[in-house]
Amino acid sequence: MSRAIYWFRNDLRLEDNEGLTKAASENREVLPVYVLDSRWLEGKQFGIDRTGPFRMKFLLESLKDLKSQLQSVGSDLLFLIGNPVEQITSVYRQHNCSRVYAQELSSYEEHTDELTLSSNVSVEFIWGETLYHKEDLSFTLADLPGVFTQFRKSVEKKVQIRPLVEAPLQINSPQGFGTDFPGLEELGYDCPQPDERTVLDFRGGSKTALQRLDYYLWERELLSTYKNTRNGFIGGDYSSKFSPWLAVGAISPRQIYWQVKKYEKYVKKNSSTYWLVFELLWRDYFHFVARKYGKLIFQRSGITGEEKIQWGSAQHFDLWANGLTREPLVDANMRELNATGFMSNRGRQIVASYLMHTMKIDWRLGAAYFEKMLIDYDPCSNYGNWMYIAGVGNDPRGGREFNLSHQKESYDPQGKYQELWA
């Protein structure tokens, strides 16, 4: 029996998190932590800060949720801000540890990280990210099929979909131990007003997070018909909106697996209640991706090495950045973002379409603000999705330009949306 490290990461939740439960189970103390990394708060790419306030608002409030879980099982949460590796070096050393334990990340960053404390202290890292694990997939992640439906059709009724981990009853952590949490002030951000035209209000925390399950399939039992309104742009029931919740691991994608699996049994099972694990094999399929390629999802070129478009001039970005366009719909998603941090899967779509094949900008631009404003930022998703677009990813088409005459009649023709955001 010893002392051991759980280092937080994108998994801020008890339930379902087969490290954390290890950990618990493997030592007689557990010191939870979680590092704000200071390249979060201090980079810029493309002089875009990398972290804005709606995201690491939502943050703040999920840590401050799992700070509340952990104490109700007998520990607390370390907050510290700084370089990852050498904060939790630093904590290993200092209290005698014998182990970290960690969840594994996809991204190049993260997992460079990973290599790195490797080198420095014991740890051992646990799979927990996607819907299917990675070591249930019937290929290695070198042979990952280039293309996102042979993807799918290798793994949906092949591959089983792990149970639920039971949280940890108790957790014993040295008396003391646990820090408070620094306001968004603190951290140089102005607190984000809210807007009354927001399609939610987000709060982060695993509690929300099951509690927008609950209503999402239980309550209002919207998940029915989540793929006809699924593209919606107004109101808070038109998609399930559990994004912000994955992104930092407050719910996971088995969470919400089980209980659509339940839904069907006890609800209704159809092409809606299966949509909805069809977008997460869409996460997984990404984050699978980011893991494969490393740093190539993050260049211009993406992972094909092959751009499909003439970049032009970047002088006219903060006019996309800052919804003056004068394109309604374009302009219409971009004040919404900005305005709450939120934008739908549509929107974003043809916010990113309209930089690409319009204005002719580099896409990772875009990106880059997205990574900023989005509270539902992952770069897995977030930078798949733009490479796909841009017809540097995974696409087999070679990219998409949206006609947004077609998009305006199809998914707003009384414009009722654009009028709300103009």
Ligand SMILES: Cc1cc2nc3c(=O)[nH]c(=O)nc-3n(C[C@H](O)[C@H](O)[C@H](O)COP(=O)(O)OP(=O)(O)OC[C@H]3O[C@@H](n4cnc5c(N)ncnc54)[C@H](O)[C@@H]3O)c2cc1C
Contents of the next structure:
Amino acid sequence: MSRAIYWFRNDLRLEDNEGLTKAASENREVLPVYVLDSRWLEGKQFGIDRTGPFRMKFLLESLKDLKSQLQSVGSDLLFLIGNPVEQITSVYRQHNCSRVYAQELSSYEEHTDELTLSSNVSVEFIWGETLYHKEDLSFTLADLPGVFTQFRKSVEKKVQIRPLVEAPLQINSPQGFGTDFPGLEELGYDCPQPDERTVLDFRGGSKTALQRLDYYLWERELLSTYKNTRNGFIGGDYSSKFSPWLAVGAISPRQIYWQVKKYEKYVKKNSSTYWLVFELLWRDYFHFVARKYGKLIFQRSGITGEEKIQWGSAQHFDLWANGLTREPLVDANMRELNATGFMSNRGRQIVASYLMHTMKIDWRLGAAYFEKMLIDYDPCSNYGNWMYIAGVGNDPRGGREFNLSHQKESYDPQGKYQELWA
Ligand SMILES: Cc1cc2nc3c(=O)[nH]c(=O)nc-3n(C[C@H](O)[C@H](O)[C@H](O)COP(=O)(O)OP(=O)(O)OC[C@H]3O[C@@H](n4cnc5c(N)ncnc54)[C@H](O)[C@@H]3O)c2cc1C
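Write the structure block of the form predicted together with the named molecule for the protein whose form predicted on its own appears above.
Now the complete complex, all chains and molecules, led by this one.
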């Protein structure tokens, strides 16, 4: 029996966390560690910071919740800032650990860290980011279908979703190793001001994730109408808003899935209940795409290598980013993002299409801006969707240009949303 590190990454929860449960059952002592990646704090892309205040605030709240959950099972959380590989290696040596357990991630930078860490220490990575388990897929990643529909049909037909993994009842850890973590200001951020127009007062943590799940399914039964409302712009109820919690792993897609199944059994089963799972499959798909294509998803020519748009100058990028294009629906969405860290799926499609197809600005600037601003930023979903609209990803039609008049007529016919953010 031994001492191990559990390295928390995008899996800030105890429930349905296979790696954590495994670490706790296989070792005498476990040290839960989180490393705030200094590249997120210091890094810039195209002059744009990698992490803005909304996501950092949400992350710190999620960590606080995780720490108190760990304390409730006899453990604690060691919080560090730096290069994750260096920090984990150093804790490993300092505390005489014999193994590191961690969730395996799909995106390039994180996967590269996994390979580097594996050459330093004994480590086991456990899959857990997606609804369908990577090892259960009916094809190898090299044969991942290039079109979502083929992927979806294949997994729906051939693959079972695994049951939930129970949280460890107890985690034995060395006394007094836990640390406090800094506030937002200490990390150099101004605390975002609340805006009453926000769709939701997002608070990080698995407790609030489960409350949101409870609200959306059981309290208000909003799941029954999700397919009809999901293209909305205003308020908390038009879509689930699960994305920020999914991004940090405060909730797993399987936890959502099994609640949907229960809802279908006891409340209602219809096209809306199916559609929420359908959307989670998009998330899965972009995770597998990211894992298959590595750093290609961050390149302008994407995974196809063939650019469809004649790119122009980026000199008016700030007009787009600041919601000053004078195109009211685009501006309203960007203002919402800047004031709250959130934007609807419909809005994201509209502003992305406008940036690249109308302004002819390199889509990667938009993606980098989303990376900074979105409270729910997830590299795979973000870059996967941007590539898709740019026609360098998985769109069989070679990209999407959204007609703004049509979008306004269909989704904001009375201009209420544009007025809200005018
Ligand atoms: C340009 C662009 C960038 C995006 N960047 C991100 C991102 O960084 N992080 C992120 O989580 N989502 C991203 N999305 C996908 C989608 O817009 C958000 O997941 C969704 O708006 C979040 O709100 P919700 O949780 O209420 O979604 P719901 O409509 O309630 O959907 C439920 C869940 O399904 C998943 N989902 C829904 N639509 C998509 C989609 N198109 N792609 C992948 N997963 C999806 C999400 O996990 C979401 O939480 C992006 C979409 C576009 C067009």
